[in-house]
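Just one chain is shown here, as structure tokens, and it is the form predicted on its own.
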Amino acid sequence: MVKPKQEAQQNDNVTKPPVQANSYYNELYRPQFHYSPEANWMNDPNGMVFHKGEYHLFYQYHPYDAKWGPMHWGHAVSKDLVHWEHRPVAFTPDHNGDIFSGSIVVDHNNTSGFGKDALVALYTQNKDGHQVQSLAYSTDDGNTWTKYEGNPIMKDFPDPDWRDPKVFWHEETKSWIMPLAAKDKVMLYTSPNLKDWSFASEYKPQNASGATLLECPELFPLPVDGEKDKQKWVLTTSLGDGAIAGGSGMEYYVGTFDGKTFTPDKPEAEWIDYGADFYAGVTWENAPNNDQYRTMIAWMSNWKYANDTPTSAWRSAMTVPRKLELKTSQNGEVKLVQSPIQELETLRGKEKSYPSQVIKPNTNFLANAKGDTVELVADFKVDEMTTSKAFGFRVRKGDDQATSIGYNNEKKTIYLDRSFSGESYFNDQFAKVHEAPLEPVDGHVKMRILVDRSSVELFGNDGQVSITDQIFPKGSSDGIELFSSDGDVTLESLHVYPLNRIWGNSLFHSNLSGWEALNGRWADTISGTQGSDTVDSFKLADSRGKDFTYETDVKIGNQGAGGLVFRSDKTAKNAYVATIDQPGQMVKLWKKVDGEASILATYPAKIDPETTNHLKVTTEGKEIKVHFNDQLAIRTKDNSLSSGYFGLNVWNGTSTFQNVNTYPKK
């Protein structure tokens, strides 16, 4: 007989209680301020709309993999675009393809016929490379969506990539646009009612060749130096790949916009943001203040690594939404600038502030400073006084790592160097150098920088340029420095703050603790703890159990098997599992002892994915009993494993299990 070394010690009929110790979005690299899935992989946002006091976020998201694959849209809400609440995925594939990049659309005047207010999206829908625009509607404010009957609405593609529709009103013709990417170009469609739309012109621009691909376009009225007299127009575009830092990146044009064609001010474009990890931004719809600003946010990662980077159980994160501004620049040209928006300063902790003083080189009064959720905002003051060759900070700051944002005073550029901050192994382009051209301002460069766990994102000049690069630094690096090289500067003045995170407890609900995977990919999501992985997987708690009843609401995903674990040891290597075994459409327990796996028993039973089932084991000595909806299904007898710990166990797929408790056997 198989058991862990400290069972004569313990009372195994007695759980422990659970520990209200909060695991969740608390893993090394996980965001605290910035949105990131639970689990999963994620990339553009999508159908970004503000509608009845709630901003509504959906995302490209694949919810059975850490990597990209068939798309479906995630969702979260917002009162406040700071914290946000996970809601179900709202769009799943259908027999037109899989649910690609789109917008949503308040149709305020019924132009559709869906009703008064309706909410309306429109997206691509893509199918072995074949890709056509789809029509969704709801009108219970976006928890339930119903897809249009005469999908596809568009059909005639003229390229094969041909996607990502970002619709928008247009009041002065009356008529919806519809800004398409088609491979390098911008094609501009006009509709009256949604669903039937004209070709009305193309937009290619001048850097465009037949290498680029252009992704997410966005058009929208901003007005100048906040005159609403001096609007002008701004065009947005995602490049796919050779954008200023390389790989994927953002870019956008000025001009004029007459309802069908647009004209940019020049041919020229100018980047975004300068850092690695600004992509597919776009901008809320039906927002209180956009005809004085818009509010934008992006996928927070490039595709030359996204695939890859570090992280455990989910992958990707949003950049925090921006403010984004048309101002006259010091050349007279009128340029995008852009800002946090305001209610991120409601997450600021206690203020660390600095007078005005000279910073010399080898010296750093942040010595003693420390965090991995801060916000910097400082002044330099640089004039005919000011000989540093360069000065800044360096954050997330360890023995042998740290994140350089910097001003270089001879280049006249401000920088974002993260060749040492952390792990760069998935890819030999990461540990770069990010920069871009800043002049001083009145004899002055200021810098807003917001650190998260696994980011930085610089704002120079109140907006002017800013570089966002994600990093992955040790959890122990968390230093602080001032620096100044070459010679001095003077620090007119610095704030310093602590963040605070936005995310609350998890909805996993269990009588057990001290949960931990052994392997595998695990997370605390909405709908409970998901396991993911591709072979066997194991989630032990610190609780043990001989005699007992132990249950469980499981979910399987679109293949593989879930349940529960129990007379485990440490290592799993010794337990049994009672599992529900979609592709083999059985109840199913086996064993293991000493690592080797043997089926005890099976039960034939339908099993449909994405479909809630309950299960239930009892133990009474050597009995074990195994109900599946409250049916017998399995009643054998084996005297391997006598008691153990409690857990649950994933193979080949994806599962979630909610309500996972145990009680003693009376």
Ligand code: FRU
Second form
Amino acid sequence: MVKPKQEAQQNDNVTKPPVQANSYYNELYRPQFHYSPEANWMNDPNGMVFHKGEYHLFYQYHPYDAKWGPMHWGHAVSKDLVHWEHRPVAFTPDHNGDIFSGSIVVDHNNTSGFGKDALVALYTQNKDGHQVQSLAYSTDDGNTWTKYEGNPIMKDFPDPDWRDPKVFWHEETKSWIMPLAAKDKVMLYTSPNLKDWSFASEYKPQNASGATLLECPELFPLPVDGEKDKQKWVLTTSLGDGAIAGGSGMEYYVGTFDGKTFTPDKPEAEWIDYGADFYAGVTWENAPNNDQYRTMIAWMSNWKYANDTPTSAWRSAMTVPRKLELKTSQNGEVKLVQSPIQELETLRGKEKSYPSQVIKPNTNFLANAKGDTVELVADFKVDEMTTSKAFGFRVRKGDDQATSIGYNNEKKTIYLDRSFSGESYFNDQFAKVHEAPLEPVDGHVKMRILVDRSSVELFGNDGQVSITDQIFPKGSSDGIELFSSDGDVTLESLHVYPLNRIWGNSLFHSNLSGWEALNGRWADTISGTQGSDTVDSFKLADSRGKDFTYETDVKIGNQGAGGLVFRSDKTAKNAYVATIDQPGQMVKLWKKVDGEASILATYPAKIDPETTNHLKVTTEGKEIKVHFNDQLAIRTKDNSLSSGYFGLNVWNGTSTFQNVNTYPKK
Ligand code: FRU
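What does the same protein look like in the form predicted together with this ligand, given that the last one was the form predicted on its own?
So here's everything in the complex, that chain up top.
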């Protein structure tokens, strides 16, 4: 017997078992150990609260686009602040407006009456350029939320900019305190019950000119040098524009707070981070160690180009969680120092350590080091023997790319140079050097560097300064170099660690494999694989079928259509498509023949946004049947295409597909 050729076999009824390289969280620029949403746009971290062993991270989220738009709150939780579990969207816009930034507190004493230990969220709602504050609560540990019937709880503020409540409990005055950003000022309000708020004071930072927009303020106490009886208060603010590295950035002030008024020790602000991509940072409420240090996460982007960075199908990541402490600096001033939280060290792979040695120009003893996710911990001796003008590392190095991190020994600055780091076409201010002043401490300059697929975070001298920047290098740019320019420097010690990824496997269930998007934005999410586009967009699996059953659970997002593609060629120029169409309120069977689309049949159906429906296609020769929620919707005959690939289609919106399976026709 002659065996049929492989090709011929493929044309028959087939469903191959899934053998798939892990494509989940594996795109070119996808952060491997930073939080990023599975798909779509993210900005500020919101509602960060520790509750019953879980760290909650909510965030500004647009579930239907990779650009900023009507804001929702996305949600994720973590037990260790390192690995994250995605949760469904927590808040969607309502008649009071879109859901802007805000915070969550645990109401330990039931001051609100929502219940002991209820989680209470306070957030801004934005509607027609007017902002109000609203409240929602959860009595099931953050799984479900009830929006308060008295919303908005704060309104009628004359200025359009009035937002981003970051609420905390002030034990001394037994009241809740809410800082709000109001254009160029921070306003403080107090409340006994989280519902009724009274104005307490306002603080207009010196650096904030009339033209400057402040956002996301936070006020928290910290011990100085670890001594609990030497407490100071820190006021942090995000500056919409004009920050040290251009565009948006964060500042802070150290001072005192009496329950109503914040008084800074000195009027001048300090930068929290000297890079371009550190914004809207806030710290975890109710975290176990809050009396010793605060844990901050910031949005790792910049409003100058946030909407245009070259990632797909998601946009933006958070910084790693950082430990913030107050320490007395060499000049006697009390300053914030920050370091990656200790838990991140669990991601370290096999350590490589290098002994103390003198580094000369044009030698590279790290020649074999490589990695697109690495941590470098270096200690250089900088004294009168040091002739080097600049020294440090080049990371994500390829033939024509490198990101340089160094110490300029003439200027006494530590810097991050992303001029040649990779893609920068989306903004002409992106390819720049960012620097921070840094004096050696006892003749040492220390660098701690976290490198991910599209970011570098640099901490100088145990976190006295930090520089955080996004970069967009080629995947192949993974070299690491150590350099010294124009002279020698002594490297005291160096440890290099590969860092493991924090993401598990895709939760998209399908007995098809080898999925490839032809166009549009596609990503796997906790609810299945999601496609998004304004035009028709296709994703095909690598197996073909002739007569079969093919089915999916499908959810249309806010608009558009989505459905099953079958008997398709490799480019979807010839294909059948069975979709559910939300604007048309119908099930639709259509085909493309040589790129020309035509409708074969339609069936009226109620299709609600964000509702899961079941769609099933069965074929037998010319006959095609489409079932919608187990009802026969379409039964027709067509003889244009007899076999081909299985796939998915979305049009003019965002659709999510789960349990995409095919079976041989019985
Ligand atoms: C800061 C910010 C906030 C606002 C939110 C809107 O990045 O502009 O002031 O609440 O983002 O998404």
